[in-house]
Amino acid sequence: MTPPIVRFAPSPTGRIHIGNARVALFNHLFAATHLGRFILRFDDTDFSRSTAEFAQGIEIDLAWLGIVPHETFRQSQRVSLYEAAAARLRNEGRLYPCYETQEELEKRRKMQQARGLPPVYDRSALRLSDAERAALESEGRRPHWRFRLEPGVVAWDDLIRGPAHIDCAALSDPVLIRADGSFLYTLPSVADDIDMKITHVIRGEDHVTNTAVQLQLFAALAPDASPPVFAHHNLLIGASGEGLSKRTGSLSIASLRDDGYEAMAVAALATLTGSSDNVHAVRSLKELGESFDLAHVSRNPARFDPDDLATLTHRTLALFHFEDVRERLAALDIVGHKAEPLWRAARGNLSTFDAIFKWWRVVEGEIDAIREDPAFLKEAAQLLPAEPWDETTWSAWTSDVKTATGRKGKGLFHPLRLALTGEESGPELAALLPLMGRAKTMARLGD
């Protein structure tokens, strides 16, 4: 396969949510795999709603995926290309104006349903003749432009669903561009596909229909090039069955971070939801990658459930080396070289990364201490060996209690823990114990 240039192209008008974040990902992934290109796109041509502050969020939320583009462009800022690509749709007779306003769309729609039929604009702007046009632009109306729509069915082999088509008599000529001059998201997306050379369009089944439309597009204004290849997605819904939305803020991938979970847990679980392979923990992009299939991406709709990353966080974190967190550690002031036998220790028992500071308390801070059986303490204090201390010394301390005092099992080890650490539970203490020293396991003790 040559090379892939992909693009993700999102509208800076909120924060991204995880259904947002499996396009970027699918795409992303798809052009990894294949040594291609992937490119950041903002569709900023809606003024009104579009702000730089959203862009920026958008960046960071990907960039903590892992996800850094080879090269970000702002619509906003290549109006020239569109303007051009409106007029040879012009020139050619392919953009019409139209000056019906919603409340007429609407009414008219009405009447087609009333009698039937399938509420497609009829067209009749084409129908208006240069006084009529110039009566209704005398009264103050200004137009909106449609695309005229060839006949006929427009299909395509998409990569996830297969052969595809639509039948374009069903559709209304879509507006490109507004009343007020500005335009819409298909044509800037075919006009930027057609000059960033995508080879791959990879996004939710939502867009379906606009495949047609810019297939059709892309002929009128490229008619000697090849359009891209497309591939729609079954799109991610709550653990209930709703629609994910950035406006509510559904699922964020801002929230979602500052939960605790883990990037990588998020990413997993947005990618491989409803698909053919199994949802796992990754340590990197890289490792998503070879799990990543577009063929095995399913066609029913994929739940995800926040519940789950819980979980998968877990179990992300257990994965992680060292040198995978060594400045996320130095970041919560976690250095020196207790700071990787202590990951090592302590990984497994981690709900969220942060919780690892709880464990470097322990070995190298001061705790509140639960001393249930003073008694006892201070007979297994008589019994600390000499330093230096490694991972076998925990196993012959605690045998040699055992045979001092008769304790076996939780009677035994529950007072010892709760004494040297003030949890319940936690990592082996034969790995705990030598980072603890033998000074601090005294105190702890209470002798």
Contents of the next structure:
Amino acid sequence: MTPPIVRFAPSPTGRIHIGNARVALFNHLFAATHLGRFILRFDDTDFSRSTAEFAQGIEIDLAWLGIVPHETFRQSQRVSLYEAAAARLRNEGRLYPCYETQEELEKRRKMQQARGLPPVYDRSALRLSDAERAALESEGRRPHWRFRLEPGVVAWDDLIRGPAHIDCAALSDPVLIRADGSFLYTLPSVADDIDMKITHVIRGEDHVTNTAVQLQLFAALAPDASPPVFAHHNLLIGASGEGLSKRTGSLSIASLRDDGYEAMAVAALATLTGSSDNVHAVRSLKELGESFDLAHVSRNPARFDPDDLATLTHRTLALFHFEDVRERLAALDIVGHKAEPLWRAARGNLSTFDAIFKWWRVVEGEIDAIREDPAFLKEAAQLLPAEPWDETTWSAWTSDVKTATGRKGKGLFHPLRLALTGEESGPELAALLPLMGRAKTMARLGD
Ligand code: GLU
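In place of the form predicted alone, the structure of the form predicted in complex with glutamic acid (GLU) is requested.
So here's everything in the complex, that chain up top.
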């Protein structure tokens, strides 16, 4: 396959949520596995709702997930390209001015419905004479512009849904340009896809109808080129069937990050839900890419449970090698020769990454030791061997304590754990003990 060029085209009208991340990840993983390019393209032609802050936030969220675009574009800076496309459509009689107000359109729709007709725009604006148009303009009306659809069925081979088709007779001619001259998303998207030589449009199935319209636009604007391949994937829905909304901030990537979930856990859940691959923890996007295949995406809604993020985060952390987290540990001041063995000892016991700090304090700082049976702990302290210590020290020491005190099992180990770590449970003490060292151990045993 020639290297694909894909794009992720969010409108910066809010922060992205896990459902938007799914689209971004599908595109990134598809491009990465085929050695292609990933373009980030902000759909920011809606000036009233798009902000630079949201755009910046989206870049931060993508970077956190591990997605670094090859190129970034803003549609607001490319309007001349869309003007040129619009001029071409006007010349060819495919773009026509309409003067109806929202209220007039609404009234017409109601009448159509009352007569049992489909609520499709009746094209009355196409029949206006020059004089009628001039009269409307002199009333102060400014036109919006509709694309005249060709009648007939538009068909394509969807990479996920298989053969797909839409009968355009059932669609209203779409408005491409608002009365204030600004562009809706439909035309800029196609003009850019042509200009950027996009090979694959991978997006949610809420865009299937747009695809029919946009394929007509591709044919009108680039009749000699073949249009991109389309792949429409199922949408993530919450456990009780609700859709996700960018505006409510529900399950935004930023909030999941703040809650301490791991990026790779979010990525795995966002990508693998609703596919024939089981949702499982991964170390990297590269590894996730190995399980990712558009052909495995189901056609049913992708129901996911945000509670799974906790388990996935725990499992993801357990997979990380020291190299994967060295910098993040350093940011917590977890450095030096104990950092790596501590990570290996504790990574399987973490609910969030920051929880590693508790275990760092156990080996390197101060804790509140819990001494439930001081006499026993003192006796155990007397039996501590001399340093150097290694991973065999714990079992040698506790077997001496067992012989001397007659204790075994929980009665032997639990009071030692409470005294040495201040916690009911945690990583293997055999691994922690040599990192704590003899002086700290003695002190915590109360000696
Ligand atoms: N801004 C659109 C969206 O976020 C882009 C759709 C597309 O990929 O063409 O849904």
